[in-house]
Structures are given as C-alpha cells and as structure tokens.
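Here we start with a single chain on its own, the form predicted on its own, put down as structure tokens.
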Amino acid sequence: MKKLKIVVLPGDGIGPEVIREAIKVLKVVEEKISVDFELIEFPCGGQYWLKTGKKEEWPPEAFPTCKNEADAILLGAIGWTYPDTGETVRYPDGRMVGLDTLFGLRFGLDLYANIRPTKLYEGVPHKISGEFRQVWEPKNVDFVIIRENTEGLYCDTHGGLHRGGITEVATDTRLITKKGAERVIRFAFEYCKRRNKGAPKDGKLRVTCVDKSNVTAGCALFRHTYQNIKKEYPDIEEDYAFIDAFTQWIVRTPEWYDVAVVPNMFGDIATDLAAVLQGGMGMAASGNVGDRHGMFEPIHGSAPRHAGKNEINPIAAILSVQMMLDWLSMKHGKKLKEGATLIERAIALLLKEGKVKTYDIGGISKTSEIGDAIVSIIKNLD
C-alpha cells in the first residue's frame, strides 16, 4: 500500500492539544498494522491570523495541498478570542477568522456528507442539571446521523439592508437542491448498508428522514427526494420525522434510531444535542467527506478558556482518526479498517475500565494521560 499523505490543521485552543494525541495514536496504529503515513501540518485560525499580523488565516499552500495531495484531511478546532476582552476573533465584516479554513474546505473540496456518530461507551456518565447519572443504557445509544453539509443556510446567499452605518435588516435564505438532497440522501442509504448494524432497539436496518416538510418548501424536496430514493434500497426500512419532534426522541428513545438524513442547519442543531446522549462534545467525531476527500474532527469547539491546560478530553479528536481510518479502508484495504477496529477497541476498553478519564465525564487525568493510556491499550491488543 502506498504511503498516505495526511494534512494536519491543529487550529485554535484546544485544536492543538486534541489533535497532539489524536496523532500518537495514530503513529502507534501505524506501526501495529504496518503502513505508512506522511504527516503534513498547516498552521490556521485565528491565532495564527493574529500571529501573521492580521494577513492570512492559513498559509496559501494549505489548501492546494489538502486538493490536490491529501488522502484525508485531519482538523482541530477553529476559532479563537482576545485575552483581554474575550471578544470572538473576527474579520472587519464581522464574520469569525477561522470560517474562511472550515467552510473552504466543506465547499471547496464539496464535502456534502457530514457523519455524526453518537454511541455511547459503558462507562462513561451523562452530566444532567449539574450532576453525573446514567441515564441511558449504552446498548441504546448508537446511531448515526448523516447531515447535508454544503446547502441550506450556509449557503452564501446572505445580506441585508444598511444604511447610516446601521444594519436595520439581515437576510439569510435557505437552498436546498434536488442534486443536495439526492446525493446526501443516497449517502446515507449506502452508510446504512455499510454500516449493516441495525437500530438497537429491534436490529432493523432504517434511515429515518428528518425535516419540517409540513411548513418549508425546501424540506419538502427533501423528503419527496427521500422517497423517491428509498424505492431503491427494499432491505433498508424507511422512517420520517420533523425535527422539533425529533429532538424529542432521540432523548426519549435513541434506541429506535440507525441512520437519520437531515438538512444542513436542523442537522448543526441535532448532532449536538445528540452528543449529551453519549457524554458531551469531548466524546463526539465527526467526518465531513465527498465523492473524492475527507476531512475529520471533534465536533467541539476551541474552547479559549481551557486551552494549555492539558485538562480538555481528546476522546473526540481519537474517534476521529478511528473515523478517517475506517473511510481510507474503503479505498486503500483493509489494513487501515483493522487499524480503525484497534482505536476503538481501546477507547471503549478504557472507559469500561473507568480508571483514567477527564473531568467532563467524571474523572481528573490530564488530556495526555487519555493519549498514553490509549497508546498503552492498543500496543497490547491482538
């Protein structure tokens, strides 16, 4: 197998920290399996604007690289304040430094598929009006959803009025296409297949299709795509929920949910309330992919105020890596899945154990003390 060329964006905050033991992991992967990785790191952000005198958020050659040479692309965190404010880092116009890097990559390289997992590992407590309790079985929480991520209100189609210096009217359409939704749709079905778990509640392989059909025209093309897609997967039940009822049950009963296709903002909002059912934004990865790239995060943020305190869970950034492996495996062999198997085979070793965890599932070791101990885990697996 070739060697695999693999750019790394740390970013801001915590991106650095995370993704410094995302790549322990992988190096120690690498050597288990048996295959090569050529690590490529970009500096971007708002820090490394600031740092380059308000020039340029990431180095010019970043992007070209992440085109044209990248087998996958791995990504911290983006976004970052002024110490002695902690106003948001942003751009005269007001949109926040960092945008430019996450949604030139999303478009740029038309990654229209975001992946959510949300599987919660035994062990790990839910943190609920202050306190820890668990509150849902593990067994019952381990869905995926699958969000269009190139449409809908992120589209750049917003304006407004202003006059005097005043912005008296702001506007934000929302675009859904028949191409949008029938390619992330027909995504979603394939995962579902891939995937070939089943919900947990009755091991049916379903894609369930969230939307607000009843009110928005864009949604209702997105459901009549769903419907016309779904004829061609017999085997793969077919489900339908609007999203404010949605956000309901997933709370209420994560154990009927496999797959859920969903529209780009409705699905921002969805993905993280569903990382509270299985322990927060520590514990939640992400994959953002296309037809031809991929790029893989943690779904949190750069959380300025935790960042160089070696406190913050990099669970999210590891389970990404396991995410990148896993997508790499479809194109470059089954090393690479066996290497995905490793990562989480250990990280669910680790939180059955309960020994070594961060504070925000109820523990107090150090960010690199998660990265050692998973290291530690994954030498010793067969």
Ligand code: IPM
Contents of the next structure:
Amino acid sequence: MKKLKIVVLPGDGIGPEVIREAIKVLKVVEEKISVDFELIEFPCGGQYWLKTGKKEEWPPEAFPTCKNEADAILLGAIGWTYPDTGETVRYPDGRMVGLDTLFGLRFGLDLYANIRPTKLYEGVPHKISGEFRQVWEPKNVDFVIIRENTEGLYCDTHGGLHRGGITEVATDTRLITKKGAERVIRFAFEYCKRRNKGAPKDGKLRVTCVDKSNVTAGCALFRHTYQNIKKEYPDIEEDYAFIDAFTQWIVRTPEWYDVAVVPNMFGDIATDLAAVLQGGMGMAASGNVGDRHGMFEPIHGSAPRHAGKNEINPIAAILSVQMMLDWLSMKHGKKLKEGATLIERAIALLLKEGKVKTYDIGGISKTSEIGDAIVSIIKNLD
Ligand code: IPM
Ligand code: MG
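Complement to the form predicted on its own: the form predicted in complex with the ligand:
Time for the whole complex; same chain goes first.
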C-alpha cells in the first residue's frame, strides 16, 4: 500500500495539545497494522497570524498541499483570544481569524457532508448543573448527524448597509440549492447503509430529515429533495422532524435515531446539544468530507482558557483520527478499517475501566495520560 499523506493543522489553543495525543495514537496504529503515514504539519489560526505580524493565518503552501497532495487532513482547532482583554482575535472587518483556514477547507475542498456521531460510551457520565450524573443509557445513544457543510447560512452572502461608519442593517442570505440538498441527503442514505447499525430502539435503518419546512422555503426544498431521494432506498425507513422538535426528541428519546440529515446552521446547533448526550464536547468528533477530500476535527474548538494546562480531554481528537482511518479505508483498503476499530475498542475499554479520565468526565488525569493509556491498550489488543 502506498504511503498516505496526512496534513496536520494543530491550530490554536488546545488544538496542538489534543493533536499531539491524536498523533501518538496514529503512530501506534501505523505500527500495529503496518501502514505508512507521512505527516505534513502547517501552523494555522489566530496565534500564528499574530506571530507573523498579522500577515497570514496559514502559510501560502498549506491549502495547495491539502488540495493536491493530502490523502486526508487532521485539524485541531482555530480561534484565539488576546490574553489581556479576552477579546477574540479578529480581522478589521470583524471576522474571526482562523475562519479562512476552516472555511478555506470546507468550501475550498467542497467538503459538503459534516459527519458528527453521537455515541455514549459506557463509563461516561453527563455533567449537568455541575454534577456528574448518568442520565442516558449508553445503549440508547448511538446516532449520527450529517450536517450540510457548504451552504445555508454559512454561504458567502453576508452584507449590510453601512452609513457614516455605523452598521444600520446586516443581512445573511440562507441559500439552499437543489444540488447541495441532493448530494448531502444521498450521502446520509449511503452512510446509513454502510453503517448498517440501525437505531438502538428497534434496529431499523432510518434517515431522519430535519428541517423547518413548515416555515422556510429553503427547508421545503430540502424536504422535497429528501422525499425524492428516499425512493432509491426502500430498505431505509423515512422519518421527519422539525428542528425545534428534534432538539427535544434527541434528549427525550435518543434511541429512536440512527442517521439524521440537517441543513448547515441547524446542524451546528443540534450537534453541540447532541454532544451533551455523549459526555460533552471532549467526546465529540467529526469528519468533513466531499467526493474527493476529507478533513477531520474535534468539534470542541480552541478553548483558550484551558490552553497549555494539559487538562483537556483529547478523546474527541483521537476519535477524529478513528473517523479518518475509517474514511481512508474506503479508498485504501481494509487494514485501515482495522486501525479504526482498534482505536474505538481501546477508547471503549479505557472509559469502561474508568481509571484514566480527564476532569470533564469526572476524572483527574492529564491530557497526555489519556493518549499514553490509549496507546498502551492498543499495543496489547489483537
Ligand atoms: C463547528 C464550529 C464552527 C462552525 C465555527 C468555529 C465557525 O462551531 O465546527 O461546529 O460554526 O461550523
Ligand atoms: Mg459548532
């Protein structure tokens, strides 16, 4: 098998800390399944921008390398705050520095499907009102949200009316296209078929279309497109939810859900809520994929308050590596799938045992101890 090139973008804040652990795990898997990875690292984000005297947020060769050479991309987090004021590092026009990297990849590589699994592992409690509780049962929480990733409120149609230095009107146009809806909905059905798990409640393969089609025209198009595409998948159950009700149902009956497909901004909001069901943002991994390229990242962001303390949970980043290997296995063979399975098994064992865990899920272990523990479990797995 050819050497696989992975572009690594550690980024801001806790990004480099969690990526360091993710790379430790990638390296042990590399040995274990005898594959070769070549890691190509680039700095990016707000901290790098400040370091370059506000010249660039990633080096000019980074994007072409991602586009033309990388087999996959691993991103830590972007976004920084000035330590003295706590203000977000922004461009003069108000945009957060770091977005050119994140959106540069999502839009520039046409990564139209954002895969966000919500799975609760045994041994993971939920922190609610400052207390660790077991609210949901692990067997009931195992669904995947597929968030549309290249249109909706995130497309580049922001504007406004500025008079005498004052912004009087601000607009964001929410574009939903037939092409954009079709491809992400088809992706969700294909994902459901490949995952082949079904919903915890009844084992049925199910794709839920989440929208607000009772009110918005874009969502009516989204739902109509879903209704056409679902005809191609007679073995998968159709299901619908309005986004407001969906946020309620995933909390009350998560076991009903298998795969849900959601327009961009609704997906952004719903997946932070869904992270609570799996023990918080420290557990929430994601993959941004298109027809050719894939970029994998924990969804937690750069958490400047926690940076440099070696205290943050790296499992979301390590699970992002697991997703990356799973995705790479579709093109480059089943050895990589074995690698993905090793990571998942090791994480499940670690959490079930419950001795080594970070503060966010009720432990006292350091970031680096989690990576070390997962590495040593993987070494002993067969
Ligand atoms: C996410 C994040 C990003 C988004 C931010 C950092 C721009 O919240 O990946 O969910 O809104 O997509
Ligand atoms: Mg988000």
